[in-house]
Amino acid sequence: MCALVSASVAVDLEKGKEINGTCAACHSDNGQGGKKGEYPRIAGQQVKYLENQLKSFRARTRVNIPMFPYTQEREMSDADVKDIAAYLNGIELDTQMPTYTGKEDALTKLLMAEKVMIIPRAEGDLEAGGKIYQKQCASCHAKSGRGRGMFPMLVGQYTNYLKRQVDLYRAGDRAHDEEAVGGVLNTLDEKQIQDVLAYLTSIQDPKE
(Lines of atoms letter the chains of each structure in order from A and count residues from 1; the text may use other names and numbers.)
(Lines give C-alpha, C1' and ligand atoms only; values in the text may rest on other atoms or scores of the structure.)
(Ligands and ions follow the chains in the order given, each with its own letter.)
Protein backbone atom coordinates (compact mmCIF):
# COMPACT_ATOMS: atom_id res chain seq x y z
CA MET A 1 0.00 0.00 0.00
CA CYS A 2 1.39 3.39 -0.98
CA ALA A 3 0.37 6.82 0.17
CA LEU A 4 1.40 10.37 -0.68
CA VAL A 5 2.93 12.43 2.08
CA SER A 6 3.23 15.37 -0.31
CA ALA A 7 2.32 15.97 -3.89
CA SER A 8 5.69 14.70 -5.11
CA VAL A 9 6.97 12.11 -2.64
CA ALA A 10 5.42 8.66 -2.60
CA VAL A 11 6.06 6.40 0.36
CA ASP A 12 5.23 2.80 1.16
CA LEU A 13 3.50 2.76 4.54
CA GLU A 14 3.36 -1.03 4.63
CA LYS A 15 7.14 -1.10 4.27
CA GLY A 16 7.37 1.51 6.99
CA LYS A 17 5.26 -0.66 9.28
CA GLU A 18 7.53 -3.61 8.53
CA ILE A 19 10.65 -1.59 9.36
CA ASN A 20 9.00 -0.45 12.58
CA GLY A 21 9.12 -4.04 13.76
CA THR A 22 12.81 -3.46 14.41
CA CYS A 23 12.28 -0.04 15.99
CA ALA A 24 9.63 -1.48 18.30
CA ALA A 25 12.21 -3.36 20.36
CA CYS A 26 13.10 -0.05 22.01
CA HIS A 27 10.42 2.43 20.96
CA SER A 28 7.43 0.05 21.28
CA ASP A 29 4.96 -1.07 18.60
CA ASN A 30 3.14 2.25 18.61
CA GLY A 31 6.22 4.41 18.87
CA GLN A 32 5.59 5.56 22.46
CA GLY A 33 9.20 5.01 23.49
CA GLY A 34 10.36 3.88 26.92
CA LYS A 35 8.02 4.40 29.84
CA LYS A 36 10.75 6.16 31.83
CA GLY A 37 11.98 8.23 28.91
CA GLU A 38 15.01 6.06 28.25
CA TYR A 39 13.85 5.91 24.62
CA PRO A 40 12.02 8.86 23.05
CA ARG A 41 8.51 8.90 21.71
CA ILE A 42 8.72 8.83 17.90
CA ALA A 43 5.02 8.38 17.09
CA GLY A 44 3.60 11.50 15.48
CA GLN A 45 7.03 13.07 15.14
CA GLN A 46 7.77 15.42 12.23
CA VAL A 47 8.69 13.57 9.00
CA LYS A 48 11.63 15.79 8.05
CA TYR A 49 13.01 15.63 11.57
CA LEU A 50 12.85 11.83 11.65
CA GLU A 51 14.49 11.58 8.24
CA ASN A 52 17.25 13.97 9.27
CA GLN A 53 17.98 12.17 12.52
CA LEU A 54 18.06 8.71 10.91
CA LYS A 55 20.49 9.95 8.28
CA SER A 56 22.57 11.62 11.00
CA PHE A 57 22.76 8.32 12.90
CA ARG A 58 23.79 6.59 9.67
CA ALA A 59 26.51 9.17 8.96
CA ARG A 60 27.55 9.19 12.63
CA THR A 61 27.17 12.95 12.78
CA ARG A 62 24.84 12.17 15.66
CA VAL A 63 26.57 9.50 17.69
CA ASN A 64 24.25 6.86 19.12
CA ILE A 65 25.84 3.44 19.27
CA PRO A 66 22.60 1.41 19.64
CA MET A 67 21.16 3.08 16.53
CA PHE A 68 24.19 2.59 14.28
CA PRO A 69 23.65 -1.07 13.27
CA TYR A 70 20.07 -0.37 12.19
CA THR A 71 20.77 2.79 10.21
CA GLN A 72 23.72 1.73 8.08
CA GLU A 73 22.91 2.17 4.40
CA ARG A 74 22.87 -1.56 3.71
CA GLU A 75 20.25 -1.91 6.46
CA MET A 76 18.26 1.27 5.84
CA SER A 77 18.27 2.92 2.44
CA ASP A 78 17.06 6.46 1.76
CA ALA A 79 13.75 4.96 0.61
CA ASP A 80 13.47 3.05 3.88
CA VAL A 81 14.14 6.25 5.80
CA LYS A 82 11.25 7.96 4.03
CA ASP A 83 8.94 4.99 4.56
CA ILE A 84 9.56 4.61 8.30
CA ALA A 85 9.43 8.38 8.89
CA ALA A 86 6.06 8.65 7.14
CA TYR A 87 4.70 5.62 9.00
CA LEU A 88 5.74 6.94 12.41
CA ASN A 89 4.42 10.40 11.65
CA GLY A 90 1.00 8.92 10.96
CA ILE A 91 0.67 7.18 14.34
CA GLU A 92 -1.73 9.02 16.63
CA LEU A 93 -1.60 8.31 20.34
CA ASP A 94 -4.59 9.06 22.54
CA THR A 95 -4.04 11.28 25.56
CA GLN A 96 -7.17 10.09 27.36
CA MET A 97 -7.79 6.64 28.80
CA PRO A 98 -10.21 4.62 26.63
CA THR A 99 -13.85 4.12 27.45
CA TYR A 100 -14.59 0.43 27.72
CA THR A 101 -17.89 -1.04 26.62
CA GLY A 102 -17.68 -4.01 28.96
CA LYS A 103 -17.36 -6.48 26.12
CA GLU A 104 -13.56 -6.34 25.96
CA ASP A 105 -11.46 -9.15 27.38
CA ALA A 106 -8.43 -8.42 29.58
CA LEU A 107 -5.94 -8.53 26.70
CA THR A 108 -7.99 -6.12 24.58
CA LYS A 109 -8.25 -3.69 27.51
CA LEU A 110 -4.50 -3.90 28.02
CA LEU A 111 -3.77 -3.23 24.36
CA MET A 112 -6.17 -0.29 24.32
CA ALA A 113 -4.56 1.22 27.40
CA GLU A 114 -1.05 0.77 25.98
CA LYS A 115 -1.93 3.07 23.08
CA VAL A 116 -2.56 5.95 25.47
CA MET A 117 0.26 8.46 25.89
CA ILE A 118 -0.05 10.48 29.07
CA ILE A 119 3.00 12.41 30.23
CA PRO A 120 2.83 13.17 33.97
CA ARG A 121 2.73 16.87 34.82
CA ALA A 122 6.19 18.13 35.68
CA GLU A 123 6.74 20.56 38.52
CA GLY A 124 7.45 24.17 37.60
CA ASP A 125 5.99 27.60 37.04
CA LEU A 126 3.62 27.09 34.09
CA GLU A 127 3.07 30.79 33.46
CA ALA A 128 6.77 31.58 33.43
CA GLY A 129 7.55 28.49 31.35
CA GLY A 130 4.85 29.38 28.85
CA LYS A 131 6.21 32.88 28.38
CA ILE A 132 9.74 31.59 27.83
CA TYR A 133 8.59 28.87 25.46
CA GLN A 134 6.42 31.15 23.33
CA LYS A 135 9.18 33.77 23.11
CA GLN A 136 12.23 31.57 22.67
CA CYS A 137 11.05 28.21 21.30
CA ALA A 138 7.75 28.58 19.47
CA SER A 139 9.24 30.07 16.29
CA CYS A 140 10.83 26.67 15.55
CA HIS A 141 8.78 24.15 17.53
CA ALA A 142 5.40 25.87 16.96
CA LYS A 143 3.15 27.48 19.57
CA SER A 144 1.53 24.10 20.18
CA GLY A 145 4.88 22.38 20.71
CA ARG A 146 4.12 19.97 17.87
CA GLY A 147 7.07 21.07 15.78
CA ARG A 148 7.30 21.98 12.12
CA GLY A 149 9.51 20.83 9.26
CA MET A 150 13.00 19.99 10.50
CA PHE A 151 12.14 20.99 14.05
CA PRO A 152 10.84 18.19 16.30
CA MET A 153 7.65 17.84 18.24
CA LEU A 154 8.34 18.46 21.94
CA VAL A 155 4.87 18.21 23.43
CA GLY A 156 3.93 14.67 24.41
CA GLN A 157 7.58 13.73 24.79
CA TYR A 158 8.97 12.25 28.00
CA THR A 159 10.20 14.99 30.34
CA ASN A 160 13.23 12.95 31.42
CA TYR A 161 14.22 12.47 27.80
CA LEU A 162 13.85 16.16 26.96
CA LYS A 163 15.89 17.19 30.00
CA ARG A 164 18.65 14.76 29.05
CA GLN A 165 18.79 16.18 25.52
CA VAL A 166 18.80 19.76 26.83
CA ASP A 167 21.80 18.88 29.01
CA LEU A 168 23.59 17.37 26.00
CA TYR A 169 22.88 20.46 23.89
CA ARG A 170 24.10 22.82 26.59
CA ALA A 171 27.29 20.79 27.07
CA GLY A 172 27.92 20.78 23.32
CA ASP A 173 27.68 16.97 23.19
CA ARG A 174 24.75 17.09 20.79
CA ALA A 175 24.34 19.64 18.04
CA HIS A 176 21.32 21.90 18.39
CA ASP A 177 19.82 23.69 15.40
CA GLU A 178 22.31 26.49 15.86
CA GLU A 179 25.66 25.76 14.25
CA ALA A 180 27.78 26.83 17.19
CA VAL A 181 27.81 25.59 20.75
CA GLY A 182 25.43 27.70 22.74
CA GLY A 183 22.26 29.18 21.38
CA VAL A 184 19.00 29.82 23.15
CA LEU A 185 19.26 26.89 25.57
CA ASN A 186 22.48 28.27 27.02
CA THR A 187 20.76 31.55 27.85
CA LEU A 188 18.39 29.78 30.26
CA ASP A 189 19.12 28.71 33.81
CA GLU A 190 18.01 25.42 35.37
CA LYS A 191 14.81 26.83 36.82
CA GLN A 192 13.77 28.36 33.51
CA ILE A 193 14.39 25.09 31.72
CA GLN A 194 12.34 23.22 34.32
CA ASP A 195 9.54 25.76 33.91
CA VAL A 196 9.53 25.22 30.13
CA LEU A 197 9.45 21.44 30.59
CA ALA A 198 6.56 21.81 33.03
CA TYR A 199 4.71 24.01 30.54
CA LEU A 200 5.13 21.40 27.80
CA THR A 201 3.49 18.77 29.98
CA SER A 202 0.53 21.09 30.50
CA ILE A 203 -0.26 21.41 26.77
CA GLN A 204 0.18 17.78 25.71
CA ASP A 205 -3.46 17.23 24.80
CA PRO A 206 -3.72 18.25 21.10
CA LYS A 207 -7.35 19.25 21.70
CA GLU A 208 -6.29 22.00 24.08
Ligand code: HEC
Given for the second form:
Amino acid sequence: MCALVSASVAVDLEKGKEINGTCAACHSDNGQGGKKGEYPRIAGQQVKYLENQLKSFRARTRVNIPMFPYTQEREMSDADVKDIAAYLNGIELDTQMPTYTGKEDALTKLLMAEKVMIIPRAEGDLEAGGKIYQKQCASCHAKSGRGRGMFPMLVGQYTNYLKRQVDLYRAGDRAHDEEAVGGVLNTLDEKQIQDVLAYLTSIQDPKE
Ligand code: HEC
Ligand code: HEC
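The form predicted in complex with heme C, contrasted with the form predicted alone above:
Expanding to the full complex; the earlier chain stays at the top.
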Protein backbone atom coordinates (compact mmCIF):
# COMPACT_ATOMS: atom_id res chain seq x y z
CA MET A 1 0.00 0.00 0.00
CA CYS A 2 2.87 2.45 0.58
CA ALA A 3 3.68 2.40 -3.15
CA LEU A 4 0.25 3.92 -3.62
CA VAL A 5 0.88 6.70 -1.18
CA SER A 6 4.26 7.65 -2.62
CA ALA A 7 2.85 7.78 -6.16
CA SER A 8 -0.30 9.51 -5.11
CA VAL A 9 0.20 13.12 -6.11
CA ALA A 10 -3.32 13.78 -7.34
CA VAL A 11 -3.99 10.13 -8.16
CA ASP A 12 -7.66 9.25 -8.16
CA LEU A 13 -8.05 5.59 -7.23
CA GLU A 14 -11.82 5.61 -7.59
CA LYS A 15 -11.35 6.76 -11.16
CA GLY A 16 -8.70 4.06 -11.61
CA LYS A 17 -11.18 1.45 -10.42
CA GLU A 18 -13.79 2.74 -12.82
CA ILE A 19 -11.38 2.60 -15.78
CA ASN A 20 -10.45 -0.93 -14.76
CA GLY A 21 -14.00 -1.93 -15.65
CA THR A 22 -13.06 -1.70 -19.32
CA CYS A 23 -9.79 -3.59 -18.81
CA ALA A 24 -11.43 -6.40 -16.85
CA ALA A 25 -13.01 -7.88 -19.99
CA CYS A 26 -9.58 -9.16 -20.97
CA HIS A 27 -7.33 -8.80 -17.91
CA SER A 28 -10.01 -9.90 -15.36
CA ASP A 29 -11.42 -7.91 -12.41
CA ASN A 30 -8.35 -8.24 -10.24
CA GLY A 31 -5.86 -7.78 -13.06
CA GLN A 32 -4.81 -11.45 -13.13
CA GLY A 33 -4.98 -11.62 -16.92
CA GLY A 34 -6.26 -14.77 -18.49
CA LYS A 35 -6.46 -17.29 -21.30
CA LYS A 36 -3.22 -18.80 -19.99
CA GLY A 37 -1.24 -15.64 -20.61
CA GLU A 38 -2.73 -14.40 -23.85
CA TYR A 39 -3.82 -11.55 -21.57
CA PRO A 40 -0.99 -10.77 -19.16
CA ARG A 41 -1.29 -10.15 -15.45
CA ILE A 42 -1.24 -6.41 -14.77
CA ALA A 43 -2.04 -6.42 -11.02
CA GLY A 44 0.82 -5.44 -8.73
CA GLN A 45 2.96 -4.32 -11.64
CA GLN A 46 5.30 -1.32 -11.21
CA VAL A 47 3.53 2.05 -11.64
CA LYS A 48 6.14 3.63 -13.91
CA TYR A 49 6.28 0.56 -16.10
CA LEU A 50 2.48 0.44 -16.45
CA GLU A 51 2.38 4.11 -17.38
CA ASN A 52 5.13 3.67 -19.95
CA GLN A 53 3.40 0.70 -21.58
CA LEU A 54 0.01 2.40 -21.78
CA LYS A 55 1.61 5.44 -23.36
CA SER A 56 3.54 3.36 -25.84
CA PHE A 57 0.39 1.39 -26.79
CA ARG A 58 -1.32 4.72 -27.34
CA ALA A 59 1.58 6.01 -29.46
CA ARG A 60 1.83 2.63 -31.23
CA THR A 61 5.52 2.31 -30.40
CA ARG A 62 4.47 -0.98 -28.81
CA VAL A 63 1.94 -2.58 -31.08
CA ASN A 64 -1.07 -4.09 -29.36
CA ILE A 65 -4.05 -4.36 -31.65
CA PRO A 66 -6.61 -5.57 -29.07
CA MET A 67 -5.77 -2.71 -26.70
CA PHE A 68 -5.19 0.11 -29.13
CA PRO A 69 -8.77 1.49 -29.09
CA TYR A 70 -8.76 1.63 -25.27
CA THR A 71 -5.66 3.76 -25.16
CA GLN A 72 -6.60 6.39 -27.74
CA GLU A 73 -6.19 9.93 -26.41
CA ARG A 74 -9.89 10.67 -26.17
CA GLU A 75 -10.50 7.47 -24.24
CA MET A 76 -7.39 7.57 -22.08
CA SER A 77 -5.81 10.85 -21.06
CA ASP A 78 -2.50 11.14 -19.23
CA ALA A 79 -4.47 11.60 -15.98
CA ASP A 80 -6.34 8.34 -16.66
CA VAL A 81 -3.03 6.57 -17.28
CA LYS A 82 -1.80 7.70 -13.83
CA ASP A 83 -5.05 6.64 -12.13
CA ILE A 84 -5.29 3.19 -13.68
CA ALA A 85 -1.56 2.50 -13.16
CA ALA A 86 -1.80 3.40 -9.45
CA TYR A 87 -4.97 1.36 -9.06
CA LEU A 88 -3.48 -1.75 -10.69
CA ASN A 89 -0.22 -1.44 -8.75
CA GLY A 90 -2.23 -1.53 -5.53
CA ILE A 91 -3.93 -4.87 -6.23
CA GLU A 92 -2.11 -7.47 -4.18
CA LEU A 93 -2.44 -11.04 -5.39
CA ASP A 94 -1.47 -13.83 -3.03
CA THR A 95 0.86 -16.68 -4.00
CA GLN A 96 -0.71 -19.20 -1.60
CA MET A 97 -4.23 -20.43 -1.05
CA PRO A 98 -5.70 -18.61 1.94
CA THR A 99 -6.12 -20.39 5.26
CA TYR A 100 -9.69 -19.90 6.31
CA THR A 101 -10.50 -19.45 9.97
CA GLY A 102 -13.94 -21.02 9.52
CA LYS A 103 -15.68 -17.78 10.36
CA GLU A 104 -15.81 -16.38 6.81
CA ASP A 105 -19.05 -16.43 4.88
CA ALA A 106 -19.14 -17.87 1.37
CA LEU A 107 -18.68 -14.52 -0.33
CA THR A 108 -15.64 -13.57 1.76
CA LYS A 109 -14.09 -16.96 0.98
CA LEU A 110 -14.70 -16.47 -2.70
CA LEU A 111 -13.16 -13.00 -2.67
CA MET A 112 -10.09 -14.32 -0.82
CA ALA A 113 -9.63 -17.19 -3.27
CA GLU A 114 -10.04 -14.86 -6.24
CA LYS A 115 -6.98 -12.91 -5.17
CA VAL A 116 -4.69 -15.93 -5.43
CA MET A 117 -2.44 -16.26 -8.44
CA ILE A 118 0.03 -19.11 -8.67
CA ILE A 119 2.02 -19.60 -11.87
CA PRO A 120 2.65 -23.31 -12.50
CA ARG A 121 6.31 -24.32 -12.21
CA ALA A 122 7.97 -24.29 -15.63
CA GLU A 123 10.42 -27.02 -16.69
CA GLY A 124 14.08 -26.10 -16.64
CA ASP A 125 17.36 -26.13 -14.75
CA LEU A 126 16.63 -23.90 -11.74
CA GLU A 127 20.24 -23.62 -10.65
CA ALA A 128 21.50 -22.59 -14.08
CA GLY A 129 18.53 -20.25 -14.54
CA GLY A 130 19.09 -18.66 -11.14
CA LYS A 131 22.75 -17.97 -11.91
CA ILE A 132 21.91 -16.29 -15.22
CA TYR A 133 19.05 -14.34 -13.69
CA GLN A 134 21.02 -13.01 -10.73
CA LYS A 135 24.02 -12.12 -12.88
CA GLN A 136 22.31 -10.69 -15.96
CA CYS A 137 18.77 -9.64 -15.12
CA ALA A 138 18.62 -8.75 -11.41
CA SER A 139 20.44 -5.43 -11.77
CA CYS A 140 17.31 -4.09 -13.47
CA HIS A 141 14.47 -6.48 -12.58
CA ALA A 142 15.62 -6.81 -8.93
CA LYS A 143 16.92 -9.90 -7.12
CA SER A 144 13.37 -10.86 -6.19
CA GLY A 145 12.11 -10.47 -9.77
CA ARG A 146 9.66 -7.84 -8.56
CA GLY A 147 11.13 -5.03 -10.65
CA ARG A 148 11.33 -1.37 -9.74
CA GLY A 149 10.36 1.85 -11.46
CA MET A 150 10.47 1.39 -15.22
CA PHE A 151 11.72 -2.20 -14.87
CA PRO A 152 8.78 -4.60 -14.82
CA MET A 153 8.02 -7.29 -12.28
CA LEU A 154 8.65 -10.65 -13.96
CA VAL A 155 7.67 -13.07 -11.18
CA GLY A 156 4.01 -13.98 -10.98
CA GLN A 157 3.60 -13.38 -14.70
CA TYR A 158 2.46 -16.11 -17.11
CA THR A 159 5.49 -17.97 -18.45
CA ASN A 160 4.21 -18.07 -22.01
CA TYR A 161 3.53 -14.32 -21.95
CA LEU A 162 7.13 -13.68 -20.82
CA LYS A 163 8.45 -16.03 -23.48
CA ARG A 164 6.43 -14.23 -26.15
CA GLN A 165 7.93 -10.91 -25.05
CA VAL A 166 11.45 -12.33 -25.03
CA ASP A 167 10.89 -13.52 -28.61
CA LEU A 168 9.59 -10.08 -29.63
CA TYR A 169 12.65 -8.39 -28.12
CA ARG A 170 14.98 -10.88 -29.77
CA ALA A 171 13.33 -10.24 -33.13
CA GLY A 172 13.67 -6.47 -32.58
CA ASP A 173 9.86 -5.99 -32.53
CA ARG A 174 9.90 -4.51 -29.04
CA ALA A 175 12.73 -2.48 -27.48
CA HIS A 176 14.06 -4.15 -24.33
CA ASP A 177 16.20 -1.32 -23.05
CA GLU A 178 17.25 1.88 -24.64
CA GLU A 179 20.95 1.32 -24.98
CA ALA A 180 20.84 -1.99 -26.79
CA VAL A 181 17.84 -3.31 -28.68
CA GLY A 182 17.42 -6.92 -27.61
CA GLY A 183 20.58 -6.45 -25.59
CA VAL A 184 21.28 -9.16 -23.05
CA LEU A 185 18.44 -11.36 -24.33
CA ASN A 186 20.24 -11.90 -27.62
CA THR A 187 23.24 -13.30 -25.80
CA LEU A 188 21.25 -16.25 -24.42
CA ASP A 189 20.19 -19.44 -26.20
CA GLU A 190 16.74 -21.07 -25.99
CA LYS A 191 17.72 -23.40 -23.16
CA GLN A 192 19.14 -20.56 -21.07
CA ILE A 193 15.96 -18.51 -21.59
CA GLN A 194 13.86 -21.51 -20.53
CA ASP A 195 16.03 -21.99 -17.43
CA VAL A 196 15.55 -18.34 -16.45
CA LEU A 197 11.77 -18.60 -16.95
CA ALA A 198 11.70 -21.78 -14.84
CA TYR A 199 13.71 -20.04 -12.13
CA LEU A 200 11.24 -17.14 -12.08
CA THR A 201 8.36 -19.54 -11.39
CA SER A 202 10.34 -20.97 -8.46
CA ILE A 203 10.78 -17.63 -6.64
CA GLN A 204 7.27 -16.24 -6.94
CA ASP A 205 6.30 -16.97 -3.35
CA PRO A 206 8.24 -14.58 -1.08
CA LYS A 207 7.36 -16.75 1.97
CA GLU A 208 9.11 -19.87 0.66
C1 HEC B 1 -9.54 -6.61 -25.83
C2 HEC B 1 -8.64 -7.14 -24.81
C3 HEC B 1 -7.90 -6.14 -23.94
C4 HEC B 1 -8.43 -5.08 -23.22
C5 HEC B 1 -9.85 -4.63 -23.13
C6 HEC B 1 -7.31 -4.50 -22.51
N7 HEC B 1 -6.15 -5.19 -22.78
FE8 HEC B 1 -4.33 -4.82 -21.99
N9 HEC B 1 -3.50 -6.31 -23.14
C10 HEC B 1 -4.21 -7.14 -23.98
C11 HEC B 1 -3.28 -8.05 -24.64
C12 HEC B 1 -3.64 -9.11 -25.66
C13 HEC B 1 -1.99 -7.75 -24.13
C14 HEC B 1 -0.67 -8.46 -24.47
C15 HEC B 1 -0.03 -7.91 -25.70
C16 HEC B 1 1.26 -8.62 -26.03
O17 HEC B 1 1.30 -9.86 -25.99
O18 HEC B 1 2.24 -7.93 -26.29
C19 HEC B 1 -2.17 -6.64 -23.20
C20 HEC B 1 -1.12 -6.04 -22.50
C21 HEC B 1 -1.28 -5.06 -21.55
C22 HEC B 1 -0.20 -4.48 -20.77
C23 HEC B 1 1.26 -4.85 -20.85
C24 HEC B 1 1.61 -5.79 -19.72
C25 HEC B 1 3.10 -6.06 -19.61
O26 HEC B 1 3.49 -6.76 -18.65
O27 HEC B 1 3.87 -5.59 -20.42
C28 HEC B 1 -0.76 -3.55 -19.95
C29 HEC B 1 -0.04 -2.68 -18.94
C30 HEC B 1 -2.19 -3.55 -20.19
N31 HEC B 1 -2.47 -4.48 -21.17
C32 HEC B 1 -3.10 -2.73 -19.53
C33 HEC B 1 -4.44 -2.62 -19.88
C34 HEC B 1 -5.35 -1.66 -19.29
C35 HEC B 1 -4.97 -0.68 -18.20
C36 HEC B 1 -6.56 -1.83 -19.90
C37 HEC B 1 -7.84 -1.04 -19.69
C38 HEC B 1 -7.75 0.38 -19.92
C39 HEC B 1 -6.40 -2.92 -20.87
N40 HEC B 1 -5.11 -3.35 -20.82
C41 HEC B 1 -7.41 -3.39 -21.67
C42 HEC B 1 -5.58 -7.11 -24.19
C43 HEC B 1 -6.46 -6.20 -23.65
C1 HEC C 1 19.61 -2.81 -18.31
C2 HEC C 1 18.36 -3.16 -17.65
C3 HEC C 1 17.76 -4.53 -17.97
C4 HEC C 1 18.35 -5.78 -17.85
C5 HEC C 1 19.77 -6.11 -17.43
C6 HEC C 1 17.31 -6.73 -18.18
N7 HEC C 1 16.14 -6.09 -18.50
FE8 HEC C 1 14.37 -6.94 -19.02
N9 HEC C 1 13.51 -5.12 -19.19
C10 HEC C 1 14.15 -3.91 -19.02
C11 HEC C 1 13.23 -2.83 -19.33
C12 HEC C 1 13.53 -1.34 -19.27
C13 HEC C 1 12.01 -3.44 -19.71
C14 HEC C 1 10.74 -2.72 -20.16
C15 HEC C 1 10.91 -2.27 -21.58
C16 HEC C 1 9.69 -1.54 -22.09
O17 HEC C 1 9.38 -0.49 -21.52
O18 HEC C 1 9.06 -2.06 -23.00
C19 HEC C 1 12.21 -4.88 -19.61
C20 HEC C 1 11.25 -5.82 -19.90
C21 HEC C 1 11.44 -7.19 -19.84
C22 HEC C 1 10.42 -8.17 -20.14
C23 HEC C 1 8.95 -7.87 -20.53
C24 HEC C 1 8.05 -7.95 -19.32
C25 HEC C 1 6.61 -7.67 -19.62
O26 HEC C 1 5.83 -7.65 -18.67
O27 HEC C 1 6.23 -7.47 -20.78
C28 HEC C 1 10.99 -9.40 -20.01
C29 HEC C 1 10.32 -10.75 -20.22
C30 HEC C 1 12.36 -9.18 -19.61
N31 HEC C 1 12.61 -7.82 -19.53
C32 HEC C 1 13.27 -10.19 -19.35
C33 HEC C 1 14.60 -9.99 -18.98
C34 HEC C 1 15.53 -11.07 -18.71
C35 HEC C 1 15.20 -12.54 -18.77
C36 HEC C 1 16.74 -10.49 -18.41
C37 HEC C 1 18.05 -11.16 -18.11
C38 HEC C 1 18.50 -12.14 -19.07
C39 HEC C 1 16.53 -9.05 -18.48
N40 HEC C 1 15.24 -8.79 -18.82
C41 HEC C 1 17.52 -8.10 -18.20
C42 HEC C 1 15.45 -3.74 -18.59
C43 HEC C 1 16.36 -4.74 -18.37
